[in-house]
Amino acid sequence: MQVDAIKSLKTGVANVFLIEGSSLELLEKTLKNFKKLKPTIEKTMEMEHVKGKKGESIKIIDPLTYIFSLGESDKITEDTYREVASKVSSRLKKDKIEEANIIANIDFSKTITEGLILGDYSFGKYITKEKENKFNVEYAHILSGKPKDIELGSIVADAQIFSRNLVNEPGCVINPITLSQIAKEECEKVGLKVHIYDEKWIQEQGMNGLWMVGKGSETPPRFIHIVYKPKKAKKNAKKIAIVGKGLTFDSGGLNIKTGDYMRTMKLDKSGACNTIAIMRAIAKLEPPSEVHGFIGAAENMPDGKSYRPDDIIIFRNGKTAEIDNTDAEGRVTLADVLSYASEQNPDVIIDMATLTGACVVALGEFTAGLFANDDDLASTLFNTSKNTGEKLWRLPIDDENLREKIKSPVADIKNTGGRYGGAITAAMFLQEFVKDGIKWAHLDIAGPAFTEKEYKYYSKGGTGFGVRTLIEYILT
């Protein structure tokens, strides 16, 4: 997408303004014409009853106007901003306007672009019926916009989307091997390197976690590495390595779920599919920070090649664990990919995963829980997602008493703790697997990365939560 950065108004199409409140002082700057308009904008904001609350909008015909209210000033946010530029997208693909003027505080040029790009998305791809009208938001013209912050938010919002239709397709369109072989071709479209490692090396390397999890499916497992190193390294700057679960489907494997929970499991991807997205921005963006992905990719199923409860797994790291149950399979999996992670060094590990219902119940669907061995990385974290809108919540790994649910008389570690505090114990499961003296954060989005009913600027289906908050937090 391309956004123009014009100074006046661009004339035979829709301008839409984005105003604090009911105050109209914008359009009073804005439009020349604005005198004569003033009685009937007034009128129709009180036919309409538009109290000047976020979201609420009006429309003039002539000339085509559009008003959209941001709120009261003292609430709006940068958040507000994406969420009612996201309501234009919608209402000018509603009413099939393919061009606009965007006229709003152009401080918030980066959030603006981001809401009408992502309102705009719909995962429409097997619907065989007529296409639906779409709003051209190449056409978007956001007035006296940053041209910086216009790119800047188009190539956050394109890596949202990239993840969030990755994460939509099916599990008979994407499996390890698949979601492999998009790693390698999307990321060496924009000059990363990307390593795609097969089962044989899988199991010589002792990823016995990774390998264990997908052997029941026909679809063997696949480890992703992908490498972004900066042109021109700063001399302090971070190493950085983004971790992401990375199963395909998963059926519980022999603990397998009832109907209702295997029902959109192709979501279990979400962590791998963010990683991806994240890396194919940063290539774009060129932060100073050597940034690296790791995903391992496997499908969780049933089958006389399955691994147990009672199996005991030797992980890459010499540690072990006992399996009590197949369906907690995500951190077994990202068990090995955390030790290979911490073997490069780096200086902060931060994973994302669809991992635990627990911590659903614990916060809802539409926060994400934050666990974190570093105060100063834990808040650096948490007033990112402020900015961006991805709400995360830091949740405790310092109870001992609760560490020791997770310990088993026939090996080091299980891999579950039981129902109470199931996101903690989970999170102090993977805990073990990063190398001591590396800054490590683990995000558990299981309930953020996908959603059943429309809601901001996410239609029905994978989010891509994290996304924005990952690119913003290296970027800085």
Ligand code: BES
The other form holds:
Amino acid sequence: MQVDAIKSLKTGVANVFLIEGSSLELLEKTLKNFKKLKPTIEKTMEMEHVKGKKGESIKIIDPLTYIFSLGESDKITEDTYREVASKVSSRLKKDKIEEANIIANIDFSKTITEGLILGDYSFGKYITKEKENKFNVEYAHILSGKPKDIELGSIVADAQIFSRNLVNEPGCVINPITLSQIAKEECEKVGLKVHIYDEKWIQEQGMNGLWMVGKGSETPPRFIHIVYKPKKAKKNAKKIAIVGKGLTFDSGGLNIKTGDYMRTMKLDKSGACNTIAIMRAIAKLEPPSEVHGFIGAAENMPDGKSYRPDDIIIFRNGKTAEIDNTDAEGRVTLADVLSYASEQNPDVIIDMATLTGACVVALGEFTAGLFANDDDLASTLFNTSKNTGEKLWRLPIDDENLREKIKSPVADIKNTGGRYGGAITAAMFLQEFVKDGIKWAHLDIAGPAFTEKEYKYYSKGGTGFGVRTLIEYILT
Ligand code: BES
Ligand code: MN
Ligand code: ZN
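Alternative state: the form predicted together with the ligand, after the form predicted on its own:
All chains and molecules follow, beginning with the one already shown.
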């Protein structure tokens, strides 16, 4: 969908109003024939029991007008606009309306744009019959909208959709090799430098964690490094590293998952897809910071060549780990990626990983776990997430009793820590590979990265959760 700003209403297309409560002020200000329309509107609102609750809407046929309520004024947030704007898209889509004027409080031009674009999305690529699934709203014109905000909102939402599309592709399409090819193609298109390294390089570099996890698959692992450098290098500009878990499919390996748990495990590349999406957006937004994206891409499969429980891995940074469970593979691949990222001496490392089912148990499926070795970074990300509507909640990594659980009798650490505090012991494992002095945050997105039911501006499948928050973080 293309969203732009217009100075006056385009004639012959639907008018869509986003109003506070049940106030018709916005219509009165905008429509010349408001007086004539008012009785019809009021009657329709009464008939449809529209009282001004969030998401309630009415449609008037002549002239084609939609009115959506944002709910009571004091409860309206940026995310309310995103959520209601996405309802606008789904409604227009259902009614097969290609183009509309949007009339709303233009201070929310950015979030309205995001909501409109995100709400228009569904993954219909492989559906051959249901043609109607493929209808999309083509144009939305925000009356007196702020062009800069609309452009930013479009880039951010398009990035999130890019990630969703990639996550939604199944394991038979996206494997470590195709993922790296797409990363290269799509990022070079927007002027980024992309380095793709093969399994030979991975072994030579001592990235044995990534290698061990990846070697059981028909498709060998890849290491992806994407670089954005600002055109005019500024002094004191931050250097930020984004790291994404890139398991193109997680069967569990030799500790194979049962059917119910293996289902949806194409989602295990969500962190990687987000990373690619964020880097592409950053290339367009040109912030003053230097930004690096790092991905360890692998497929976790059972095979005669697979790594095993009891195996001991010597990682790139020299630390050793005993494998307790081959299904705790994310941390094993991320270990080497975090070491490599640390060696580039960034000020900040932020990783996104669909790391543990335990995090979903702790926080539910709509909130990501936030872990950090730095309080300022944690609160910055937490506050950013309040604006983006991508809920984060901080979990601790300072419980030394819990840390005991990842001790091993035969190696420095072990790749699982038992049932309790599973999201935390996984984060503690990762922390072993972040160089001291580098600020680091880990987002466990196992819950919100993928949804089996529609909610807010999310359609079934990959959500791209994390993309909006990290772009916002990098820009500020
Ligand atoms: N990719 C999974 C985590 C996951 C689970 C993501 C559910 C999204 C939804 C991860 O690799 C995994 O299998 N974790 C295990 C760890 C356990 C073996 C210690 C888990 O959470 O069960
Ligand atoms: Mn696993
Ligand atoms: Zn996994």
